[in-house]
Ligand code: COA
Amino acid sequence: MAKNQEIACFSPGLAGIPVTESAISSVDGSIGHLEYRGIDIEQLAEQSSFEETSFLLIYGYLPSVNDLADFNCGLRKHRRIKFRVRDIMKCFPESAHPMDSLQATVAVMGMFYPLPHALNGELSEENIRMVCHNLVAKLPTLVAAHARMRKGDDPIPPRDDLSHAANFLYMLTGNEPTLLMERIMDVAMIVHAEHTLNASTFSTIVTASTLADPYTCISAAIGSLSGPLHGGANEDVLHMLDDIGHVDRAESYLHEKLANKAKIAGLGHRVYKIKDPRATLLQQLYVELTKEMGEDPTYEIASRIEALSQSTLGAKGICPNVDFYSGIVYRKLGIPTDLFTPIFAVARVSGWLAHWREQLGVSRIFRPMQIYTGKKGESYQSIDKRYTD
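Single chain coordinates (the form predicted on its own):
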């Protein structure tokens, strides 16, 4: 290929370049529409559960009553982590970020639940089921255990009588959540469970294409999610809202940011050109939560920023994304800010596993091209001739 042709094909960050086929989820950013396996996210948020949505993503169809009961039973059976994993976590420094802890412990899990070394894309359905149960069930336990252990507290064992969402909140706080808190956590997990080929999902399928074990694949995804350009944006939103401090300062803050052409946390998305449907759902969740837990001035500031930005940024397709309201919801539930991105992973692991499973049938390693911009035809010089005064 000629150099000019190479440059013409170059798209930084692979923007707009299809690299795989998938039947898992689809997004239409022009109208703000998201579907999992062809089902609208609003329908799943209103009528499904995280457990059922996970089954849909991983296996490709809505489960029967018996299918869902078996899947739920498997998840509850696999919530506990081995004491040796807890011992490893005890060695982490107290200052370790929860994402670093999660990435490390997921990688460690691969040694405790080994699969055939030469996978060849031929794992049995039993192997796949065990992997999915292990990772979906154990990630909440790992996050909650580290959150308590870093403060010197013992982890709270999971309870088999609670749903996935309720058990996670219980392990974090030691208190059984109300039905409303449980439902809000459940929906928050549903809307974060999958979103086509973002950076962490791409990391999953690239790693899976080498036939690496699934724990390595998910650990790679968590590593990608830990970067500030992918995960952590909801933390930035809360920091921004706290810095603004009062709704009366929202307008001047926005004008200052616009004047300096600075980014505003939680506004804008690579795909959506109107408001992210997940942001709308999370905003509705927050309003429901205030009926039980009272108002929060942070939300008033956020909604004011959104309203003020509609005529300027909104006209350019820069609108609230999923992170704009998720942090407000999580903080209302009493969750520490640095756990927001790990919670993203707790939910997204179902989508990552769906892509891992899909990739098993492809059997083609990713090997993209590059455009070389360095020197050519250089001669080697011995070390005594390289530098002269």
Given for the second form:
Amino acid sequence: MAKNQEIACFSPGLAGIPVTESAISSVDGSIGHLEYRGIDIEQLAEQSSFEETSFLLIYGYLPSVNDLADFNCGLRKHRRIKFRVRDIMKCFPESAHPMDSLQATVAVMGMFYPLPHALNGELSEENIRMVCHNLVAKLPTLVAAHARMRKGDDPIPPRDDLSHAANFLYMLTGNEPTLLMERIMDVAMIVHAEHTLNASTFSTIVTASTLADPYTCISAAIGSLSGPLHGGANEDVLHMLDDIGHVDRAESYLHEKLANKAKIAGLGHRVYKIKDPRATLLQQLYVELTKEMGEDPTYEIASRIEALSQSTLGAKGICPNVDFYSGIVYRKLGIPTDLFTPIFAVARVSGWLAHWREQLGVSRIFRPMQIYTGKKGESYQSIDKRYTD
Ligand code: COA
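Next block: the form predicted in complex with the named molecule, after the form predicted on its own:
The next block holds the full complex; its first chain is the one shown before.
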């Protein structure tokens, strides 16, 4: 390829460059519309459950009553984690970030659930089913277990009589959630379950394209999600709101940040140029939750930041994204800030697995090219002849 053609193809961050075909989800950033398998996210948030949405994403169709019962049963059966996995987690430092613990533990899981044919890509439907059950079911247990063990408490074993969302809240807090709390968590997980080819999903499919085992693929995805430009932004939003401290300080804070060309956490998105529909849904969830649990001062600060920022950043298409209101919802549910991104992973694992499964049918390893900007034809110099001054 000629040099000028190479440069014409170069798009930092791969912006606007298609790298795969996918039938899992689609997003229209200009109108703020997101669909999973052709169904819009608002309908799923209103009428589906996280378990059903996960099935839809992974298998590509809405389950029958029997399909859903089987899927639920598989999930409940696989919620427990092996005591040796728990022992490994006990060795992590108490100060470890829960995302690091989760990434390491999911990588470890691959050794406990080896797949005989993973390396030549020949996985039976039964193998795939087992992997999906295992990962979707166990991620909440891993997150909850680490959250308790780092405080010196024993993990709370999962309960088979609770839904995915209710069981997760139960394992985290030791209390059975109210129906409203369960529903809020369920919807929050639905809206986080999938979002086309973001950085963590791209990590999943790049890793999957090498035919690495699925635990390695999901561990790679968790690593990508942890960064502050991706899933980690939900924590940063809460830190920002706490730093601001009072709604009256919102304007000066924003002014100072923008004057220093700093980015405001939870605003902006590569695809959405208007408000992210998931931010709107999460904001509604917060409002619902206040009926049972009262107001939270951070919400007032967040909505002031949104209003103020939109007069300047709105014109540039920098609007609230999914992370802007999610943390406020989680905090209201009594969840510590450093668990927000792991919760994102607990939900997004269904989307990652759907992409992993889809990628199994594509037998081409990812191997993009680079534009080399370094030296060429240099001669080697022995160490005694270098830096003679
Ligand atoms: N606050 C202030 N300005 C922002 C901004 C933000 N959160 N996000 C983007 N911008 C500005 C950039 O400074 C840049 O301005 P310029 O053209 O004057 O230089 C312009 O908008 C384009 O930003 P860019 O970083 O190139 O966009 P991107 O598509 O590469 O990045 C994000 C998208 C999400 C990484 C970016 O918006 C961001 O860092 N947001 C904050 C982190 C976040 O919430 N991440 C979660 C995403 S779901």
